[in-house]
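Quick heads-up: it's one chain on its own, the form predicted on its own, in structure tokens.
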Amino acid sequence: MKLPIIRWNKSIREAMETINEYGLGIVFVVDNHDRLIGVATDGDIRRAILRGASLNTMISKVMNRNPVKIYESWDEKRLREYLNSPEVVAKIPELKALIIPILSDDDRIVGIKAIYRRKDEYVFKSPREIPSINKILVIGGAGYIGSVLTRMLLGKGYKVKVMDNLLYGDEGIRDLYGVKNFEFFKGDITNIKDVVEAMRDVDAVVHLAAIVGDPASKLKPKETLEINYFSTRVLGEVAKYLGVSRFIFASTCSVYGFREEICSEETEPNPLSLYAETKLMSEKVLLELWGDGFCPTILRFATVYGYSPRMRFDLVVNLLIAKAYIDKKITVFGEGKQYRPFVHIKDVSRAIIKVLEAPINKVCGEIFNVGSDEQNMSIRELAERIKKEIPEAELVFVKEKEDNRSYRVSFRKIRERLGFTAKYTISDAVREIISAFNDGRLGDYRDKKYSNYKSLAGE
């Protein structure tokens, strides 16, 4: 395999680009004769930047000059003696892999290996078997999507730091306090000191925090602009400054607005609300920051539904399910002809993880619609599917002005580029939400805690 090797006189900027190209989180620094003189990880670079180094600083100024390294000529006894020396034991973490160079006798790199301690033994792996991401910052991790994503990430063995200002409370993460690999940082994305502190020791950022939805955005237009747009710019700039390459931004398919044709990522956006406008503005500013080792990925989510520990009933699918089960009535405004794409919250979380684990060159600077072609449907069709699951509910059409957004979306790109397909359906959501009502996890769906708008309005 090709190796992430860089000359001693190259800049931190060039080192970051090499790290992203190879996706191993490390570069090996050589002299003019191709002999190893040090290594630099993305963590080394972040720490150097925090100490005042610039992107133009030579990588040799910040590299580790005394890394763990082994020689191909060593026999097993010599290798064991070296690995068991106190200096090396302190550098090789237990369970987390360290990528090390294999050298010829004249200090030229002939290969690399990943090594970690398991109790008192060392395990060697191919570097490609070891994920380059270990710790993930989920901004807005106590929210509707974040609380589901955080649990999925923890389940896959990642360390997760959640940053949230708890505007809607901590119900979504309350049971995670004290859980292994979980860390909570209460902070505000409008406060740059909080942002820098939160990003100080992470490998990737998932940015979910926002004032979400049209009603909430209309209620707080100034705050929506500040939180959804200006803070996103700051988050991107801080991540780039600190050398945090992977940055996933939660956008929305509502940027397409009203369209007759099926929308792809190439379709010209047509936002019809402040919420959609701020998401589109944020997409643009993050893509403008792309470069110098900063690799943003934009995910445009379809309309999300499904159970979450921080539940929302101001989302159309969840609300219709609650009304059908509790009130035995499914109310549709207008004729319900307007189309929407829908996606289960678990599939949203799966898509985020898919992007995190993809080779960075496949996702860097890319926009992906997230959803399912099969779940492009009219509001009427949605209501009928819910009625099929809850047949005792009455389907009622109310003659009122309906939402003027109507669009269908293609999810071909994420399917073909990353192999992502949705697994969950409306039927799954009906079952899980009914189960949550029955076992007491959910209370009165009209309670303001289940609505962003009502919570912000203080109703």
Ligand SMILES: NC(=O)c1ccc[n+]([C@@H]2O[C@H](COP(=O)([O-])OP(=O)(O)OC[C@H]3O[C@@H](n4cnc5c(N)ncnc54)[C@H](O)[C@@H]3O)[C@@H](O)[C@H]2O)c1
Given for the second form:
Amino acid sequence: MKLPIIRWNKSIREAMETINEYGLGIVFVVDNHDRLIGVATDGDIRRAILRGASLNTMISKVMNRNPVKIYESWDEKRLREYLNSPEVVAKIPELKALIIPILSDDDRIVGIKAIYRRKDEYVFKSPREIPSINKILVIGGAGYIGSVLTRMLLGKGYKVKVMDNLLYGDEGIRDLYGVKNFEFFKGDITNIKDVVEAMRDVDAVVHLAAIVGDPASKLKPKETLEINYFSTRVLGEVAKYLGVSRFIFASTCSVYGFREEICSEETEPNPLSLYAETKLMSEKVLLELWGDGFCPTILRFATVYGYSPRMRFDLVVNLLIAKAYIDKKITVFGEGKQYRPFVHIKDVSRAIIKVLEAPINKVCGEIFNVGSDEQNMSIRELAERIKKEIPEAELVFVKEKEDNRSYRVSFRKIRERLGFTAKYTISDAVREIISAFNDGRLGDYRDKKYSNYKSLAGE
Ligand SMILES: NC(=O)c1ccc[n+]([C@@H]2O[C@H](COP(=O)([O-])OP(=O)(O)OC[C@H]3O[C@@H](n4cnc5c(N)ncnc54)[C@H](O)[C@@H]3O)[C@@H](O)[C@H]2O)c1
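Can you now output the form predicted together with this ligand? The one shown was the form predicted on its own.
The next block holds the full complex; its first chain is the one shown before.
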């Protein structure tokens, strides 16, 4: 087995590359005779950088010189004595795995093990069984997608730090305060101090914060540039400098604009709004930063639908479901022939987790469309599907100069490369949303709090 080993005189930058290559979050530092002289975790490196070390500083200057280590020649008794000594107990945190080297008698590394402490018991595991990500920063985590993703990540046992400036309030995460493994940091991505503080102690970033949607962006063009583009650039740079390698960026299928052909990740983008333009510029800037251990992944989401604790009714599927259930009318403008790709909010969250858990070389520097081929649908088809679920609603076609601009998207790449397929459908969303109306989790769908544009316009 190859091991993450580096010579004492190599730089922090090279150590970060080695950590990344092996995905174990640790590097073993050896002298000129290959004898272990220290270890450095990605956390040690980040703390050193924040104390003033540069990427060119020698790793031996910032490494831990007194790590936990065991010898292959030790018998069971000797091993127990060592592991139960107060000095070692203090270094092995409860329930969290520590990766430790196994040494020959002349201090050469012959293997590694992951060790857990459960009360007074120790459990040894193969390092490959240990997840390389422990704590995830979800930027914009109080939003429509973020509040569903955060719950899913917590459900899988991850630690989640949400950074959000609560532009639309905290309804999406309010009931998570005090929940185990959840941390909230109220911060603004346009503020560099907040960005560094948020990124200080995390293993991966999911960046969802933005002014979202064409109408909201048009209303706030300056903020859209600041938040959607300039700040994304800064987030990428800070993550790269601090050695946070996994960085997932929420982009949108609307970067394709409107096209005849089915759009794949190879299709030349054609953004037709400031919102789509800033998303595309951010994609480019993050991909330019790719390298030296920084691994951005761009996810272009289809139009999202489904229930979220921070609900949005400015999204077409959610709006049509609300109108059908509350007003008993599904209004379609023109003939509804235009196609759009749709995806359920839980599938978006599943896709993000799939990318976080994928081997890093499969997702590094990649762009994936997120959705499902079956859910490329015309607005008419969408309205008919909703009517099937809510038969008492009347389908109303309003004669109007029709906007026939259409686009369809291929989701083959994420299916073939990562094995991701969507599980949820419009019918699931209808059920969830109706049940949220019925039990009082959702109020009047016309309330401005459910619309980004109306909230920002103060309507
Ligand atoms: N919902 C969709 O249909 C859809 C489709 C494609 C892409 N996306 C992308 O997914 C991401 C999330 O979308 P959403 O639907 O959850 O939107 P949302 O508006 O509900 O969430 C955005 C979150 O970002 C936060 N935020 C905004 N500015 C911030 C700042 N300066 N600092 C910190 N936090 C800030 C807001 O408070 C909000 O909680 C966005 O990047 C969006 O472009 C969404």
